[in-house]
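So this first bit is one chain, no partners, the form predicted on its own, shown in structure tokens.
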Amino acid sequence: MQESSPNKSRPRLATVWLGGCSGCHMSFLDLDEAIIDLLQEVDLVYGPLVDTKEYPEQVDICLVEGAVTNLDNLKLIRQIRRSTRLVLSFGDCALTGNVTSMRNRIPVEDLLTAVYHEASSPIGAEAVEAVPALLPRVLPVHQVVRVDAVLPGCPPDVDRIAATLSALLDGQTVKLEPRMRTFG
């Protein structure tokens, strides 16, 4: 569903994967045939499932998976906020930092030394030059930009994703049942 020309009658949907495991996107794919119905309602304009290199302008809804971990994430989430009407924190890492923030107890230089300089794996010190500069602390999305809705879960289950997208596409406030508001 690559962007070909803007279609103002259909909402423009993006999904983004920041620092995390991709579990939220895997759960998104678990919508199965409901994805076909969804794609008849929206234009999927950006995300791991779309071959678009730059985040587009005038996005209506963006599901943001993962925490803000490095300078590339920071630049992208700021671009997303500027270009998107509704930003949704998608999953526990986006909401709280979750597993990704476990590194917050370790100074960045100590982390890079342990992983790249002293590790016995094939990863070497040259890899440090290739990875984006890490932020001193992993941050949940709302600590960097304004968030319009949240979807907890690690990962959020299919019912939560469907209920949230349905509400947002109908222009409604997201009101999840209590069982859908839990973390983990």
The other form holds:
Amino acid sequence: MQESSPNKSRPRLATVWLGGCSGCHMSFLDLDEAIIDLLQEVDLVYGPLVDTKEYPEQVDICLVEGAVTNLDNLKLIRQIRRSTRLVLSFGDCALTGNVTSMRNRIPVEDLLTAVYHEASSPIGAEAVEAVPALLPRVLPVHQVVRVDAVLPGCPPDVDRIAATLSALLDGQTVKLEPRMRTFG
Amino acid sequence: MPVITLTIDEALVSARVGQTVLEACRDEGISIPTLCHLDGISARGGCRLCLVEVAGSNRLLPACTTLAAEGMQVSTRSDRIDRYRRMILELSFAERNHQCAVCVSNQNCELQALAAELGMEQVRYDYLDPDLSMDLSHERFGIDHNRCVLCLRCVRVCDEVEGAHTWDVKARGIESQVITDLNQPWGESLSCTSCGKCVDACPTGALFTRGATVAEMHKDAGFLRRILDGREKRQWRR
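If the structure you just shared is the form predicted on its own, then what does the corresponding form predicted in complex with the partner chain look like?
Now the complete complex, all chains and molecules, led by this one.
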């Protein structure tokens, strides 16, 4: 969705999917036709909806869905922080760990044994080696890098996303009313 | 009835002798957040969300257990109070496992609503992720210790209104848990009358009706006032 004739003055928007269920991105797509208006205002430069492989430089706004769960997430979120002006925790997993962090009470070795080795259809050691190494504990994004704005909800509904993006694109501080600030 | 005069948020107000600061404030329409407080059962001062500033005291005092006094000067809002209230909420969220998205009381939870109302955006403390259990041995109800904030409303309503005193507390500090009888499974409790008052009094998803799934559990804490008015004011008698 990157514009063929990019206007340099347009904000560069990225969306990222770390340890989450993609529900926040589904909610983002639920902006429906408003997403067309949004794309008139920004260049979408990275995300699960874009075929760019490497996180680019000089991103203005990045919506981060999901918690930091493994080494790949950790590497990416640090790169995002280095290359992005405004990092936004997008949804409860990014903000609190949420469902993704429910594994925190189980030691990682026990988890891998139960899920991969002792599953009803066991998955071999090769697969376990291929997946990125899990961190001992799932971390919300703000416990790894500085976060500039938050958007709670599981997933955040369309009104919240629209209000937040509109504030960020206008250069305003995000100030959601209480009914739009609930977790869950 | 003896009346006293005090200052709340720079306005002179009157209160009855024996009223707490919280009651005096609420009579004046001044909102103070509470979690462990429930109108109709004894005040506990446990959650500390109702902290107020009282002139002459360096400490913040809980409005629910501080008696209003003649000439007292109370502030219910300040940057310091707001900061401490948010800190208390963050500690509550960090201490147990409060994943709102998969809770029976999602969108019907006092802890969740207070966090949104008081502007708690994220938790600055490490989540403790304790390994806590659930008890589903009761025929009609269940308890999920992951959601419990130890407000002890269940303990007080069971003791003071139902008169059964099935609920109590074991251990100290962060190890504390509410228990039934002498820490037996709820379903084996001989004292429980299965009245459900504890479930309706619970501000979070800790106590719930069995079979309720995510966001289905609606609590009605107002039931307590109706019961007590009927009992004390004899509103049920013809």
